[in-house]
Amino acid sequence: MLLDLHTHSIKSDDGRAKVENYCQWIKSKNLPIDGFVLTEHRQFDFESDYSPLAEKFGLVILKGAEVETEYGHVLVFGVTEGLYKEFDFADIKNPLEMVLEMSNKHGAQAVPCHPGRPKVGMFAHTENLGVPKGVEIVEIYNGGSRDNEDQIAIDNAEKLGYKGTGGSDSHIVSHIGRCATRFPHDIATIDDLVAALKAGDFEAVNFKHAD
């Protein structure tokens, strides 16, 4: 099964794709995920339901977010309300290793993405700061980066013992789907993603060569 697991619609302030529109993309392109999760940008969307869009369109469609700390910017996979209230979602400096220990004490998952990049990736901050603790899983394919940016995660990935995910980071309609998270198993909640995270059990895809 096939997930990217790093979108954003227009609930995100730079977002400019409607969560319908990604879905009807996804099938007139024969795209081969099978769904996507919103990482919206500092916060959590907890009063969207797409649940019909999801049925109506045979795709997964799950929840997220995208954190900032100082270490650059962090997905966050099973978002609670307890989760929520232990830190600012919107703050632009959160502490890395308090989101991965709160994460892990709600029962969540936290992914730094796209950690090649300069500025909002975690490897740019790493020689000044120092390697965090508590990293498990980092994204090594995003469907925006630049030049050797996923070479660069991919690289501190093996090195420090990281899995490694893949998501597109789309902000428009058809961006979706350029990377990807393959499991092995089926996905159809968010309970189900995080197990599969936190069990290991996943490989990162790029599809942007097929651009």
Given for the second form:
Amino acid sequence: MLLDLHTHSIKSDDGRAKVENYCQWIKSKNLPIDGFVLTEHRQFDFESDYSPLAEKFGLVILKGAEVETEYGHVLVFGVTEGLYKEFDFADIKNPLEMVLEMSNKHGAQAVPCHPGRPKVGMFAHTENLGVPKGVEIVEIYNGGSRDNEDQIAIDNAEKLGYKGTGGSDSHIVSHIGRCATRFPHDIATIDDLVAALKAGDFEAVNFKHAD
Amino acid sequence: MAKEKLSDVEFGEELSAFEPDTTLATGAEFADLVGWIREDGAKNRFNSHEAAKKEGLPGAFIPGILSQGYLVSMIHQWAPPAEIKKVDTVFRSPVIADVKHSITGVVTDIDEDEGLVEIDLTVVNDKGETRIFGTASVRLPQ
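Since the one above is the form predicted alone, can you give the form predicted in complex with its partner chain too?
Then the entire complex follows, led off by the chain already shown.
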């Protein structure tokens, strides 16, 4: 099963895609992904129920978040009300180690994203701040990466023994599915996704040059 | 074939690729037109690669509003009667002058009741890296 683990909708300040249009796009273009995770910036969307869309289009639609830390941006999968109360999702300077610790405490999984990117990627800060404790997974393929950002992510992840995920980081409809993460088993719920991530049972996939 | 009315448009269809003029001369001329070049012609980020590099930038920029103009031009080439309701852009990285860029557009929503078409727009450089993305909402005759 292939899931795009990093997407944004109009719920994000810089997102321009409606979720239904993502679904239409995936189906009309026969993209190989089976679903996606909405990781809105600096928030978690408790209200929206995408299950009717998921059923209509035969896709898995899950929700996560993209929060910000002193090491850059971090995806959080498995957000609960308890986790949401632990720190301010809107804060742009959350301590990464705290985000990782609180995520684990509440059964969630935090994944630093586009870590090879200047300023907002983790590996841009490890020289000055040191390698943070508690990181197990980083995003190694990001659909919005420029230059050698993905390669920096891959090289550092290998050096530090991190597993790697993939996600498009799409903000407009036609960018979804550029990168994804392959799981050997079906993922139907956010709990399934977190369990598969914690088990390390996945691999990142890059479709960026398959257009 | 140019689109004349809403029923000519299909979900997922691609607009013809568009190659904007990103030469330094054109960018500088535009910057001058909109008052971003001083009267004495002093070098800055819009008319000089060297001046831009002194500011720590990778090279001279194409002004963002010129890039938006190219997006509009592309849409009108595709659908001459289109009334552009909104062009909503996110500038991820600068469009560097004298680097070849291309613009792609695809139809991602059709609202038949309102006569509106939504188009995804992406400006990429010669390495295929996204510099600008956004959406346009356009009205076409029914």
